[in-house]
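This document starts with one chain, in the form predicted alone, laid out as structure tokens.
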Amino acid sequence: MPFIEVARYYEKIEATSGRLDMIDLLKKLFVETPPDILDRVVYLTLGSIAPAYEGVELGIGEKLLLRALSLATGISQDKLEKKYPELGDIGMLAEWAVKNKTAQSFFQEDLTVNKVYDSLINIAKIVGERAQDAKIRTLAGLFSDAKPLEARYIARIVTEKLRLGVRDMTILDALAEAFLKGRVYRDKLEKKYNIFPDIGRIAKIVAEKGMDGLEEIHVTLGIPIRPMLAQRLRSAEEIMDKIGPKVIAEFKYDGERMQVHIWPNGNVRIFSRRLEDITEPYPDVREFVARAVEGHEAVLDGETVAINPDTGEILPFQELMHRRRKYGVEEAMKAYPTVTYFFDVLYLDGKELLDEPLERRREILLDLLKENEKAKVVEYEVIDNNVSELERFFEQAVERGTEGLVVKDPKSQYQAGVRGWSWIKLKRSYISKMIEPVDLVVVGAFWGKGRRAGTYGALLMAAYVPEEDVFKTVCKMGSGFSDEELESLPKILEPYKIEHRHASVISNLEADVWFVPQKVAQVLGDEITLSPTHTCGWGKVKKDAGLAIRFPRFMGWRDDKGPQDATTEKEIIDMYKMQLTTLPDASEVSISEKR
């Protein structure tokens, strides 16, 4: 398949601001793609060459790309560097350079999808002393053969700045329409994707075999399952009313969610909540989990926390993040020792356990795990129709340095990739006003004035709506940044910058700059109020009004979370309703509503 055909579709997708139009374009692209290479087209459309959990990296930054572009086109690197700020986009620079190249190739060939994909795979595999030069030569070969439009998208894919804004869920919609006779089958497709999140492989299977192909997809060791997530409520009584009378209450640790895959030979791989392979930074977790599950193959779900080596106290999540490094792993392991608490088993010795009730999975976990000082079963209690007992256990969890509890329905199945009401968080900060930060996605920005001239004065932040796969605005955030953080905002957000509002962003405000919804920030505000402007919760609390976070402050980036892990619209609505019960009188409510 000529790569120029794919590039033309990318150009159309880039120009559209309607999500349904985007899905229709993707459907047409997928139908026109030969099934045996559809996986490659899907990866490239997502700006990658493999699923996230494989950790494949091209290792090409802008400097190396400019060298390759110079080699391919005959335009000096100095000239390219001067032209870049004028065009403001690495893809447009590559397109301009190829269009105006002075070097002539005597062996120019039309690019195919396979040629582009295989070249990128080869670039990723090149390692060693002369790796940079070899990568540059391979990339230059692509640019030598590329048409200007092809060069635009090759440059963006290579530098991870594709900017189409296509996400996995959009791909699933398009696949269902292309090969499963309509989006009515989208749920079945998503269920399989949730247990086998290699969307390229799934695309290839359904293109070749349709619905029958879905039956071939199962839980597989080494391929992470999308984690089940919890809703939140503010009181033990509400939780008992929701999922009682009998519940399993577990300590909620302030650590890193880990899905651990174990082989009978002791091999262990660890995946993050975002399905990234984080095995290397945690040799201690690997060692102690392998010892605890010796002789079995299993997939376990748990939380790893950092421990103060002197006191045994649980350290905050930010301290654990010192472990996420490529170098100095041994030193970090000594400075920030860990304990992993497991709360679920999803697969054991060839059998999928997701459809088993939680109480049965807990029995299997207790029988399987031979606890040691670094690998334990989560601390929990079974509570039967007793709100005061649940409150007591909550207080005990808080006193022990945890965030609170996760309360679960004993009969619940493991719903991969779903945030449902079978699991409910009860955290100490929900017992008041907006004390706990929320995780919001940057969708736009406004240029600053005065001291902030030349950088962004405020960011437009949005909550996620999983039912619609869209992002709805909830605040403009301009506080909480240090001077250095403010100065760095344009550079940090440059990879996500686009020319128009993204198709999945719903906003009544017109930002100065728009972004692909990707970067997640932790935000703390004073309270949540009714808003005549913001779209989050629009019409769901009051007619012709949405919800806004008042006095939002930047607390830090959440690079461990993707946009679909952000705080949801439903959670914002629930937090607003919780607030109302804490207000002293009705007059304060009316003041809040007028804002």
Ligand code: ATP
Given for the second form:
Amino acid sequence: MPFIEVARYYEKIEATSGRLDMIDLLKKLFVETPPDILDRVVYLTLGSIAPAYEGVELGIGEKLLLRALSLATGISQDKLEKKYPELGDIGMLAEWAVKNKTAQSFFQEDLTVNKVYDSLINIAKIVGERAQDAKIRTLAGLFSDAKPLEARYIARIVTEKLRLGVRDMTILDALAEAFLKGRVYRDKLEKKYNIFPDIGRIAKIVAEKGMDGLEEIHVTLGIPIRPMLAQRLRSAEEIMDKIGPKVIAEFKYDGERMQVHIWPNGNVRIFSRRLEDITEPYPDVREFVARAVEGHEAVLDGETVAINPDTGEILPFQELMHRRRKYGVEEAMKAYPTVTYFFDVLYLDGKELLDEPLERRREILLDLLKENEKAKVVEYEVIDNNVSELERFFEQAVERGTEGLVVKDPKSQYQAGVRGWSWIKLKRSYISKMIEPVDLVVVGAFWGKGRRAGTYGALLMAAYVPEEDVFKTVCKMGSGFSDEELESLPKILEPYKIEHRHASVISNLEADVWFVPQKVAQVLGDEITLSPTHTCGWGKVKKDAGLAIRFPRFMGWRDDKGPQDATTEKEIIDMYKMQLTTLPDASEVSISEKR
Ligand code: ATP
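The form predicted in complex with the named molecule is what I want next, because the block you gave corresponds to the form predicted alone; please supply it.
Next comes the full complex, this chain leading.
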């Protein structure tokens, strides 16, 4: 398949501002693509060459790209560097350079998808002393053959800045439309994707075999399962009402979620909540887990916390983050020792366990895991129809330095990728009646004035709506930043900048600058109020009104979360409703509404 056909679709996708149009374009692209290369086209469309969890990094720096471009076009690097700020985008620069090239290429061949993909794989895999030169030569080869439009997208893909804003969920929609007779089968497709999130391979399978192909997809060691997530409620009583009378209450450790895949030979791979491979920084977790389940094939779900080596106390999440590093792993391991608490087993010795009830999975876990000092089973209690017992266990959890409890329905299945009501968290911050921080996506920005001239005065923040795969705005956030953080905003957000509002952003406000919804920040507000401006919860609490977070403050970036992990519209609505039930009297509601 000629790459130019794909590039033409990218151009159209980039220009569209409607999500349905985007799905329609993707559907057409997928139908036109020969099934045997559909996986490749899907990865490329996501700006990558492999599923995210494989951690294949293209990451060509801009300097390197300019060298390749210069080599291919005969335009000096100097000239390219001067032209770059004028065009402001690496893709546009490559397009311009190819259009205006002075070098003649005698054996110019049309680029195919396979040629582009294979070259990119080569670029990612070349290592060793002369790696840089070899990467430049391969890339220059591509640019020599590329048409201007092709060059635009090749340059963006290799620098990891494709920014089409197409996400896995949109691809699933398009696949269902293209190969599964529409949206009826979308759920089944998503269920398979949740246990096998290699969207490229899934695409190829449904294109080749339709629905039947999906039956071949199973939990596979080395391929992460999307984690099950929890809902929240504010009191032990509400939780009992919701999923009682019998519950399994577990400590909620404030650490890093880890899905651990173990092979019988002791090989271990660890995946994060976002399915990144985080095996390397945690040799200690690997060693102790392998010892605890020796001789088995298993997939375990758990949380790793940092502990104070002197006192054994559990330390806050921020301390554990010192372990997320490529270099100095040994030193960090000594300074920040860990314990992993396992709360689930999803697969054991060839058998998928997701559909077994939790109480059965717990028995299997207890049988399987030979606890040691660093690999343990979660601390839990089975509580039967007794709210005060649940409250007591909660207090105990808080006293032990955890965030509270995750209370689970013993009969529930493991719903991969789903935030359902079978797991409910009870955190200490809800009890103290503060609004807990939310995680919102940056979708736009407004230029600052006065002291803030030259940087952004406020960011437009949005919540995620998984049902529609869109982002709805909920506040403008301008406080909580240190001076340095404020100054660094334009640079941090530069990679996500786009010309117009992104197709998946629903906003009544016109921002000065728009972004691809990608970067997630933790935000703490005073309260949630009705809003005539913001689109989050529009019409769902009150006709012609949305919800806004009042006095939002920036608490830090949540680079461990992607846009789809952000707080959802529904959670914001629930938080708003919870707040109403705990406000002392109705007059407060009307005051905050009037303001
Ligand atoms: P939070 O910011 O509250 O951790 P989250 O959005 O990261 O929320 P949730 O699914 O809402 O994730 O909350 C559950 C999280 O709590 C899990 O992702 C996991 O990292 C952590 N956790 C700690 N202990 C447990 C436990 N016993 N069972 C399930 N999750 C636990």
